[in-house]
Amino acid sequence: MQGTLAATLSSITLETKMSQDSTPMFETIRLEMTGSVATLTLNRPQRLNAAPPAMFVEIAAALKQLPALGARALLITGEGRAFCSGADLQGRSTDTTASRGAQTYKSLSESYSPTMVALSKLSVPVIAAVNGVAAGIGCSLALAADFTLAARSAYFLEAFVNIGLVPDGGATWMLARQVGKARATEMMMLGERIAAEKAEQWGLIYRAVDDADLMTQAHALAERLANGPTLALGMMRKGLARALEQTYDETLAMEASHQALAADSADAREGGMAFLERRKPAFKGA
């Protein structure tokens, strides 16, 4: 990476070029539409999809494109034999005026963390198909999905302790809530691989599947969710996140507010009519 981190980030054009099928073109990722499912592929296979700050800037730009593309579900995966091997340590800024710590803080604050927040606030379901190693920030990205499927050969790794660093990308928040303090401590302080099947047993991920079936099952799940009442699904994912921080009374009030919005939706009317008419509902996400 040439020049300072700030210069690198500012050089990325968020008003991306559009391909002939009207999906945005990027340098480090691909964004493709299949029906109403958007597939975001981390696309640096020669580096095991190691993520420089520029990649997460592009991910954030891609997330902003989803409403205009008509996406009703997002599938995230990696190109080649890895999901994401972590932050690209070779992609650090060459700015010698700032300490390594200052540069790291800047890249987290301006690139990685804002993108993780944007992902958490999406109004559509998110599925991760982990096709290989998911380490460091890649582990955080994979576990931020609503449904994380992993190939049996894949594994999850909080590698930070092995190089004298601490977890980031929201890992500290997510792991403690997903698998409890003891297992989160194991992952963070021992820095050992957690195989896909063990991750499923722990409840860290949704499902471990045969390698050959990963993308088929991930796409099938994404399509199922995209064909569902995505307005309600979006409120569910936000409600689940907020419920982890709220009191019981506050959660009841939130549910009432969300239910009022859902009850007035076209999907709720369609769902009710389909039930009465004993047919499958045709949800539109509105």
Ligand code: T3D
Contents of the next structure:
Amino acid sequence: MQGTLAATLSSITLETKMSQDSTPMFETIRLEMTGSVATLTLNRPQRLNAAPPAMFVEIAAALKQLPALGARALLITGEGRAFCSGADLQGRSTDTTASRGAQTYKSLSESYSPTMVALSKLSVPVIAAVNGVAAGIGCSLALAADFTLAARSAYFLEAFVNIGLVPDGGATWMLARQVGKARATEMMMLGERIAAEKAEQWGLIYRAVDDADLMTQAHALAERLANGPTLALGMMRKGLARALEQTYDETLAMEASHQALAADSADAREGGMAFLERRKPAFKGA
Ligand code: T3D
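The form predicted together with this ligand, contrasted with the form predicted alone above:
Next comes the full complex, and the chain you just saw is listed first.
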């Protein structure tokens, strides 16, 4: 399944316009660099950043740009009072030659899902700063981050059941793992708002913070991760995802392979030297 989605994504081509400072320009998102931190802002505030398929195509295009931009951490947030209200329910295709179901299947398999796969395979840490509602596939996007920080006023909403749909964007997979079957069932089948603080208590997110502090704390975390040993952090992402799927023995073998790669890196040499010299390591991300 993942192979198919990855193949679909690689066939998505989007001509990306560049701004004067060589940062890519998009219609539905913004991508900005601050040092080695890339900030991707969902940018349709008038619709609470509702996501048409084109937004996810743009997110995928932005992800592809990250290595060239020198990004060592990705921060995702939303413009205005929402993180993302899910798929755009107003701007749906008016194609009457295909059923609603066929169109939905096409947009999920060609736009939304391949982007979620690409995000899962990213080799730099991902932080979501959830500034308001994260609903539907917007909730999936928020929970796919390595660290999900949320403003206390924000909430998470598996909105699908309220409009007669099923969770997508990997929500079923993520929720079952992140909060267990009972709470995943509650979120999916009751479709009620889960406040940021409850989400933190459940272990659904990393931390709920005061609204005024959200972006400062998210940036500080992103910067800290961007200054970390990027190669090792990237392998931790992959390792954690695979650990949920494989046996203890397989995990030990994976760790040995990853450790061999990490041990050969300049950052590991720097880390060892810094320890001996009793100073803070200056990791370069290689
Ligand atoms: O077919 C497929 O594509 C399948 C894919 C499915 C993936 C999904 O994500 S399905 C889930 C889609 N999302 C939802 O069902 C949530 C819909 N929105 C809401 O329930 C509420 O808007 C919220 C709970 C998110 C927020 O409520 P509130 O009271 O804070 O704001 P509001 O007044 O409802 O919304 C403000 C504006 O945003 C409003 O527009 P207006 O009246 O000011 O012109 C509203 O229509 C618009 N908006 C909010 N959510 C969406 C949206 N427009 C389009 N799509 C949305 N999802």
